[in-house]
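Okay, so here's just one chain, in structure tokens, the form predicted on its own.
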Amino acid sequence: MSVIEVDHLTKDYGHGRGVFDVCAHVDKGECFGFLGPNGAGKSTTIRHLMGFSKPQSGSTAIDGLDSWVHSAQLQHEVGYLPGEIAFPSGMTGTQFLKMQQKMRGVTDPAYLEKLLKTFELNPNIGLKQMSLGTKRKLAVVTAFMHDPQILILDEPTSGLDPIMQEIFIDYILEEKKRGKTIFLSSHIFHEVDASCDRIAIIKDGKIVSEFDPEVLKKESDKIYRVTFQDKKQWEAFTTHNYHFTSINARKLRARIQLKNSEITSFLADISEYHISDFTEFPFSLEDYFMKFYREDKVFEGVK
């Protein structure tokens, strides 16, 4: 049985908003990436996993327990980081952490101290005075302070600077090595690509693709760009029956998309020409993602 299970989850808010027949699972020790722009249904799915919302149909479960029925128990045990954070006013970060320690029954401060050091957080300032980045770091530390075995993270690095984003990714990779089970929702390609064992792409409340990124990298078409030394050779090459994604007469360039089965013959063909530049473009999660989201449409937050 999977540690985290989303089974045909549907919640229809009307006007195409919500999630529709979403299925996903996360096995023990796995980091599962939930990738999509703002409004695609990521947070709705997570709110159901955490037991904040009741499904219209289908179900969600954590450790075999129905999320809605056992919400109080699961919320106490799971490490949850919400996408939008809010703290009570009139407290310092230290006071807030002490309150959370008491609520969660944390008696050993050693892991908390490690987190404060890892994320370079000084909590001895008022919550009102904290910057957005500092508040996000406080939320991260609060979610992890009881050293939970299951982490559910909604846009975890939103508001963190690039250096702290890398620190966070390194931390997630270490937690995976410790056997943690992680559900990570994000719109940041690098974050998902660097940390996740499997990825699902969600669009308009429906999962449109689920894949192992390492397998996809090996199986995906390869893209090469070739620059020729003279126009005649460029003209001769561009008559070949390859899938040209772009042809540039001014720069004497051609960009070719090839299946793995075509690469050997392509290299044999290209060896007959005089070329000045040959470049292979590596697999890009963003390119694959954009197959499902039209490139001429701008989505806020997709990076």
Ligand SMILES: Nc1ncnc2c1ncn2[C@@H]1O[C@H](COP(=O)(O)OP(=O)(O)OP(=O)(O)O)[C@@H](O)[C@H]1O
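From a predicted model like this one, the values you see are computed outputs, not experimental measurements. Residue numbers count along the first chain shown, from 1. Basically, rigid core = biggest C-alpha set you can superpose within 1.5 Å across the two forms. Compared with the form predicted in complex with this ligand:
Residue displacement note: residue 230 has its CA displaced by at least 2 Å between the two forms (rigid core superposed). Residue 56: CA moves less than 2 Å between the two forms after rigid-core fitting. Residue 68 is not among the residues whose C-alpha shifts by 2 Å or more between the two forms once the rigid core is aligned; its shift stays under 2 Å.
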Contents of the next structure:
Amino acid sequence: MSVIEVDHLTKDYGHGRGVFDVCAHVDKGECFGFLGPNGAGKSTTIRHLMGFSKPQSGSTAIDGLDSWVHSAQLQHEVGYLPGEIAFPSGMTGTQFLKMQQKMRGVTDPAYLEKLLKTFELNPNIGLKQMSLGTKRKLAVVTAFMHDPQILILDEPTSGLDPIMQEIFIDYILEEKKRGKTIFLSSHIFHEVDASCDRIAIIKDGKIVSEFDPEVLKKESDKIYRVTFQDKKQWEAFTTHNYHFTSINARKLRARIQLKNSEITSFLADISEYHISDFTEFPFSLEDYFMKFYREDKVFEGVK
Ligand SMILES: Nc1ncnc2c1ncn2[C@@H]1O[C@H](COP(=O)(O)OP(=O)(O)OP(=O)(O)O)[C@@H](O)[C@H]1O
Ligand SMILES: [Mg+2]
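Having seen the form predicted on its own, could you give me the form predicted in complex with this ligand?
Next comes the full complex, and the chain you just saw is listed first.
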């Protein structure tokens, strides 16, 4: 049994909005990335997982407990970071954390202290005076202060600066090492690439692709750009039967897209030529997704 299960979840808000027959699961110790553009259905799915919304059909469960039936228990135990946070006014961050400690029954403040240090948060100012980033950090610390085994994070790094985003990714990797199970929604490719074992893409309320990013990287075509020393060399090379994605006579360049199986013979061929530059363009999850969205096609390569 998976720790987190989304089983044919449907919630139709009308006009094609909502989530439709969404299935996903996260096993113990796994970090699962839920990627999709604005309005795709990430928060809707997460709100169902946390038991804030009732499914129209299908179900969601955490640790074998139906989210809707056991919402109070799950909301108490799971480390949930919402996409949008509203703090009460009229208190300081420290007062707010104390209140949360009581509600959560946190008696040992050591982990909270560690979180404050990790995220460089000084909570001793009024909630109203806090910058957006500081509020987000406070939300992060609040969600994790009871050291939960399961983390459900809705765009956790939005509003954080790049250095804090890196710190957050390191924190997620550390938590994964400690055996935590993590469900993370995002539209930041780098974040999911760096932290997730499996990624699903949701679009218009439907899962359109699911894959292991490492497998995808290995199996994806490779792109090389070669610049030749003179026109004759360039002309000779461009008669080869490769998949040229672009050729530039003025710059004496060619850009080639290769399957893994073609790389050895390509390198043997190219060694016969006088070249002035050779560049490999590493696979980028971002390029892949952008292409995927633009072409609007269902990815069938890696399952
Ligand atoms: N309570 C609601 N009533 C009506 N429509 C809703 C409701 N909640 C969400 N929607 C619609 O469902 C779709 C999915 O919204 P959702 O908030 O899940 O997207 P998201 O993937 O989290 O987007 P974002 O990246 O912008 O946070 C959107 O079209 C949204 O307008
Ligand atoms: Mg959202």
